[in-house]
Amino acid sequence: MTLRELAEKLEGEVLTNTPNLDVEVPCAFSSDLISDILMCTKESTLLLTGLTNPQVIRLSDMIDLVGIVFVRGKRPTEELIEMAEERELVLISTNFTMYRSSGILYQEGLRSCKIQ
């Protein structure tokens, strides 16, 4: 599944001016806890979260994030969007809950990432 396809499935809004939404997303991880997110695998991962602080964007410097989906209608500030664009990180916002978003993506065949 590509970032473009998953944005459509989640009825999401792409928040970044990202040139390539056709990047394949190999797996996903859902959490609102930074410590849990850091346990995420080193493989390319889509993060689903309700956190909208700078630390979430900085996570992409530590783990290989292909994009972040903000759930529950959360929207990052313009500053965070700019930080993501500097890192070529796709940001998407959906009004769906984390549970529903995860379920939709799982049902569409996106696998959960492996925990280290």
Given for the second form:
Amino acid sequence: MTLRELAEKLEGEVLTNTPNLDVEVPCAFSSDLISDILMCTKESTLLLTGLTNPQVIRLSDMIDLVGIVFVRGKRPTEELIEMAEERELVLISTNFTMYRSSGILYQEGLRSCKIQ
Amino acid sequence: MAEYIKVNPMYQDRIEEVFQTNINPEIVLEFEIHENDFVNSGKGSAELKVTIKRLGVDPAIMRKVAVAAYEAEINITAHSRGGVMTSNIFPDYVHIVFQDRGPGIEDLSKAMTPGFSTATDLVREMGFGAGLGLPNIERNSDIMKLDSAKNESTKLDVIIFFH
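Could you output the structure for the form predicted in complex with its partner chain, given that the previous block was the form predicted alone?
Then the entire complex follows, led off by the chain already shown.
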């Protein structure tokens, strides 16, 4: 599934000015705990989260994130969007809950990231 | 001072060498970490990752270094009066020293227990404080040494080999 397709499935809004949304997303992980996210992402991953503080963007300096989906209608500040654009990180906002978003993407064939 | 040390058995014979002070690192990066500065915290780890990437370190090792360093930086930001992160890069390993200005850890074995946390609600709201920081550092490092006591400063040594 590409970033464009998953944004459509989640009726989401792409917040960043991203030239290429046709990037294939290999897997995903959903969490609101930073340590869990750090522990569980060992490959290029889409992150679904309700966290909108600067550390969520900073995470992408440490681990390989393809994009971040903010669930439950959460929206990051303009400053965070700029931080993401500097890193060529795609930000998407959806009104769906984390459970519903994860369910939709999983059903569409987007696998869970490998945690071991 | 209480001490907690964990060593990957593969590198048992390198401990003495690593803690010797007469070998000069090839690159030294120093980074100031401020109390409660959740905007800038993590920059030191990001800079370290970029530096070792340039040296051609394997991506999986790079990730271990970045995750361990980041968790330690966040710990200083969330739990201390600030401190300094010094990354000493050698040809085949990195030795990162985190030195804070207190107030110290009362019980090291409790602090090392997954799920144990003394984080404030504010810190938890930001997605931290799950009690997994130190265990995550331990998991990603080859040698980890933690020295602390109540009302003292805390020193954390993280050593990760590149091969």
